[in-house]
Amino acid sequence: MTSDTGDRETNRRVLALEAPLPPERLAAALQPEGEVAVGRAVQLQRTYLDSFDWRVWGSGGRLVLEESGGRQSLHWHPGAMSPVTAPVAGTVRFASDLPAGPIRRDLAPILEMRALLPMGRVALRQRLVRVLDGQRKTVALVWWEERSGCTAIRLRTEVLTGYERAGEAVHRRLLALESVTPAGESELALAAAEHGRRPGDYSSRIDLELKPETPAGEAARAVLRRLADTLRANVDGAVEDLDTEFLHDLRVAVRRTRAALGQLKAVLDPEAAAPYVEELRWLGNATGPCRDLDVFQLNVEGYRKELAPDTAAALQPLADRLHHMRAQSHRELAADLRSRRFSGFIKRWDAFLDSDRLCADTATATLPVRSVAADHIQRAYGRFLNRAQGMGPQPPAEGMHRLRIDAKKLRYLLEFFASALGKSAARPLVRELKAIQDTLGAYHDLHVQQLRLQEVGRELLTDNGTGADTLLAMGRLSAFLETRQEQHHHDFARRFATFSDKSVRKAVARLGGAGERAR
C-alpha cells in the first residue's frame, strides 16, 4: 500500500479496509470524537468519464457519473479544488452537454472537441457515516462503500472547512483502527483495468526514451512499432465515429509513419518496405475527404460567430450539405476501415515490423542513432530553408503546400528522436516548428474550404429552394476566408524569420554533438 497521501480521484481522504466492517462497527469505533449518524444504505453505480486520451485524469481532476434510484449527478473534483455537483439528465457525451456552470467551465478547455467517454465503472452500496459535535453539527463525513463483487471496503474521510482540527481526528482514529490502511490504487484505476485500460494508457505523441547509443535500425523499429500501435487504437474510435479526434489522431499516425519510411532509407529496406508504403498512401487518401469534412465544418461553427448574425443565419444551408457530405464521407470511410485490404494490411504491417526485413543490412542501422537522426534532421531543416527562401513574397498555394509537408517531415524526425537527441535540444525546435505547422496548416485548410466553397455553391445554385441570401452569405464567407489566408501567410513569413536566424542554424547543428557549426 501506498502512503497516505491521499486519492487523486477526490479531494477527500481514501483508506482501504482489508476485512469487512460494518457501519455499525465503525460508528462504535468514532464514538470518542462525538456523536455519530449512520444513513441508509444506498446503491450506486460510478461512471468515471474521460476522453480516450485522458485529458480530464492529466488536468489533475477527476469526472464521475453517479447514478442511483433512476437519478444522475455529475461530482467533479478538480484537483485540490473543492468538488462540484450537479444534476444531469440524458447522455453527456461532450463539453456542450456538460451542465451550464463551473463543471462547463472547467472541462470545456480541457476536453476541447473531444468526447466523454465511460473509463470504468462501479456498483458499490454506500452509507454516510456523519460524526456530530455538542451541538449537533457535522464535524466530519465517513463515506462507508462495498463494491460489488469485493470483500474490501473504501472509506472516503471528508474533511469540512471550519472543522478541520474535527476532521483530522477522524482521519487519524480510522488510521488506529486494525485492518485498516491507506488505499493503494485509486477507484479509478482499478475500474479502469477491468476494462483492460489504464489512466494515462494513451496519447498521440511520441514518448519513446531511446539512447543515444542505440543502433539506429533498432530505434527506427521502435518509432514505426509505436506508431503501428497509435494507429491500431483509434480504427474503432474512427469507425463509431465516437468524436473527430479518432479519425485525426490515426491520420497523424499515417503520416508520421509514411514520413519515416521515407526519410529514413539508409536505415530501413526500401525494397521490403515498398508494398507497405504502397498501402499506407492509400489509407492516407481514403481518410482525407472525411478529415477534411470535419475540420471544415468545425471552422464554419466558428466562422459564423465572427460573422454578422445576418450572414450567419443565412449559412444554414451550408452547415446542413456539409453535415450531408461528411456522413456520406464517414460511410465510406468506415467501410475502408472495415474492409478486407485494411485488416490485411494491418496484419502484414504488424509483421514486417517483427521480422529482420525491416532494416537494410547497410552499415548506417547499426550506427548510433543520435548521430544519425542528427544527420537527416539536419538535411531536412536545409530542404526546409531552401524551399521556403525560394517561394517568393507570393507564393502559390501548392508551394506553400509542399513547404507544410516539408515541415511536417522536419518536426517528426525532431519527435521521434528527441530523447536520443536531449529533449532540452529538440523540444524548442519542435515548439517553433509546431507553431509554423499550424500557420501552414491553417493556410492550406482555408485554400481547400475555398474550393470547397465553390463547389458546394455550384451545387446549391441548381438547387430551387436555396436563396439568394444563402449564395451572397457563401461569398461573404469566401471574401472571409481569403482575408484569413493572407493574415496566415503573414504569419508564417514572421515565424520563418525567428526559425531560419542564426541561433536555431547553430542549434541544429549541434543536435548530433557536431559543435557551433551552422549549416
Second form
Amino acid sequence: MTSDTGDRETNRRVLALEAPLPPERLAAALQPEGEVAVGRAVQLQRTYLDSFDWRVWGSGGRLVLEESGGRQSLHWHPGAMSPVTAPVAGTVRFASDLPAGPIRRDLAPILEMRALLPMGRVALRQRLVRVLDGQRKTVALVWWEERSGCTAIRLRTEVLTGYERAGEAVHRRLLALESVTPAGESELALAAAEHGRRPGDYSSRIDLELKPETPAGEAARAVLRRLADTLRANVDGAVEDLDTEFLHDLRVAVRRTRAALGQLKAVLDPEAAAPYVEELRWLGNATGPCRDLDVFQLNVEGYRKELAPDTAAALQPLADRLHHMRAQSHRELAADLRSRRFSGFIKRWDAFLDSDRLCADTATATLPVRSVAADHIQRAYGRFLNRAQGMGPQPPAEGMHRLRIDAKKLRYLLEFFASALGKSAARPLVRELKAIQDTLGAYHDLHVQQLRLQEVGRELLTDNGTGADTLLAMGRLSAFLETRQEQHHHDFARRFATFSDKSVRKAVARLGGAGERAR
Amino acid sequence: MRVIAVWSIKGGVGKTTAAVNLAALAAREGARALLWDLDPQGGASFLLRVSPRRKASPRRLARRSVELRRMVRATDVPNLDLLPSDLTYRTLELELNARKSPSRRLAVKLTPLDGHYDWVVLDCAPSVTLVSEAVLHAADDLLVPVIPSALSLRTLEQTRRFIAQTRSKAVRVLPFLSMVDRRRRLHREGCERFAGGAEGFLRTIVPMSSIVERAAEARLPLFAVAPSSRATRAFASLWQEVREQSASPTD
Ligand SMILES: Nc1ncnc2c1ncn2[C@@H]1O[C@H](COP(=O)(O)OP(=O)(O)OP(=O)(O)O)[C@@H](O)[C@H]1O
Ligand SMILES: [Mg+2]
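Rather than the form predicted alone that you just supplied, could I have the structure of the form predicted together with the partner chain?
After this comes the whole thing, all chains and molecules, with the earlier chain placed first.
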C-alpha cells in the first residue's frame, strides 16, 4: 500500500506507527538528508471543525483548530492549495467568526449559514522535526505526534513548495523505517468515530440506492425510514439552536414524510397511517413560525443592504423585534421538540415503519418501484400543468400558493425515487422544476414576510418608543418586498413556459423506461 | 491580490528590511503572502535563507510561458512564499529588454497568481532601470522609505517625477520615515515636518534600531527576534497603515 487513502490533505502525508519511535531515532534516520533539528515537546489540543453536514470535508478540505499554551490557531487545508494558518481569539462558530483573509474567503461560501462544530478532538504531544539545508533553512518537516494515552506514533510530513525533492526523500526514508506504514484511517475519521460520527455520515439529501425492480412498498418504506433518520438527526441541533439549518432540515424531513404519505396512497395504507398524518401536521405547524422568522432574519440583512442607508438604519428596531420574536418562537419550538408528545410520536413512528401495517395490501405495493414512481410522477406533473394552465400566465396569490405545494410534492417524488428511475432520466425535469420552484418559493416567502411586517408594524405602533422614521422605513421595506414579489409573479409565466415545454413533457413521459409504458 | 512594491531610487534606506517584515506580518495574520526579490543582491532571499531553485533563471523568469508559481519557494514563516534572487538575476534587465512590452512583463507574470496570494510584496533594487519601470506597472502601492535628510527628500521628489513620467495609471505613493535617529537634529525636524501624515507620508516612523541588525544577523523577521521591541511595533503599525490604505483584498 503506497497511497495514503485515509488522508486527503494534498501536500501532507500521514504515516502511522504501531510501535513507539523516539524522536532521536527519527532524527538519526533523517540525518543523511541534512542537518536535523528536533523541537521541544508541545502539548497540543487539536479539534477538527466542520458543519453538521460535513461541508468542509465535502469540499475536499480540512479545518483544524489547534490550542497550545493558551494560544489558538486555525489551520485550513484546502483540497487543492497549500495550507494556510492564522491565529484566532475566542470561539469560531460561524464563517463570520473566521479570521479575515483566505480562510474566511474560502470557507464562507462553503459553510453559508452553517455553524462549525467540533467533529473530533485529539490531545497530543507534538515535536517538530525539521531537515535543514546549508543555510539552516527548513527543507522538510515532520511532525512527530503521540496521542495521549497511546503509544502509537503518527508522523505527518509536509512537502514544502519549492522543496518537493527534499520532501519526497524524507517521506521515503520514513517509509523505509521498520513498522512504519501509511496511515490507513485519517485522524479526523478516528477522532470523529469517538463521537459516533463518520465523515460524510449526514446529508439532508435522500441518497438512497433503490433498484428499479424493488417492490414499490419496500421502496416507500426505505424512503420513510431514511426521512425518519434525518428528522431524528436534527432534533438536538434544532433544540440547542446550533444553527438555522437543523430546523430547516427537520422541517423538510417532516414535509417530505407528509408528502410521501399523501402521494403514495396506493402503496402505503392510508388508514393505518392516519394517526401519524395528524402528528406530522402538528409537527409541521409547531416548527413553522420559528423557520419563517429564521428566513426573514436571514433575508432582512440582505434587504437592508439594498435599501437607502438611512432607511436601512431606521430598520434596526425591526431587526431587534424580529430577533426577540425569533427567540420567543424558538423557546416554544424547543419545548415542543422536548415534549412527551414528540418523543412518543417518534417512538411509535419508528415502530410503525418496521411493521407490516405500513404497506397497503394492494397489487401496486408489489409492483416494481420504477413503474409505480414514474406513474405517480407523471400524474403529479400533469396535475401541476392542468392547474397552472387553468389559471393563466399570472395566477392569483392563492393559485401561486397551491402551485408551490404541487411543485413541492412533485419534487419530493422525484427525490425519493431518483435512483430507481435513473438520475439522468429525471434530470431535465429536476432542473426545470428547481427553476420554477425558486420563483414560487421566493414569491411565497415575500408574502409571509409582508404579513409579518404588518404584524410587527402594528406592535411597534402601540410601543410608544417607536420612531416615525422606523415605521416609514418599514413602509418602504414593505413596498420593496411587494416589488420583488411582483417580479417573481412576472417571472412565473416565463418559467412555466420552459417547465411545460415539449422536451420536459417527453422526458416525463419516458420516465418509466423507454417503450415500456406509453402514456 | 494586492501588489505592494517597496521602492526607492536611493540605496540603503531600509527597503529590504521593510519588504521582508511587512510580508512576514501579512503572513502571520493569516494571509497568503508572496515576497518577490527583484534585487540581484538577493538581500530578501538572504534574510529568509532561500536561494533560487536550480531550474529557475532570469531567462525563464522573463518568459511568458513559464509560470512564476514554479519558481516560488516556501519560507520558514508560515503562509509566506518567496521568489528568490541571486547575482545571476542581474541579467533580468537584458532578458526583459529582449521581449515585447518589457515594462508590462512583471505585471503580466503576476496575473496568474491572483486568487492564490492576498499580498505580493516586491523588493526592488535601488536604481532606475527597466525592471524598476516594470515594477511601477505591476504595483498597486509604492512604499517609499525615506531617511529624513535633504538628499533623501530630493530622491523622493525624483521618484514622484519618474512615476509621473512612466506610469499610465495612478499608483499610490506611500512614503514613510525610515531609520530615524532622534538624536539627530535633521531627523527630529523631519519627524516634525511629516508628523501626522503630512505631504502624503504614512504616520508610522521606523526608528533606527539595533534590533534590525540583530534580526538580519539571525536571518529572521523582527517579530521572531524581539516581539515587543520598538522597531517591531513600528513595523506592525506600518503594516496596519499599509493594509488600511489598500482596499482590503479580503472582502
Ligand atoms: N530601522 C533600522 N535600524 C537599523 N538598521 C537598519 C534599519 N533599517 C535597515 N537597517 C540596516 O541598514 C542596512 C540597509 O537596509 P536595507 O537592506 O533594508 O536597505 P535597502 O534599501 O534594501 O538597501 P539596498 O538599496 O541596498 O537594497 C541593512 O544593514 C539593515 O540591516
Ligand atoms: Mg535591498
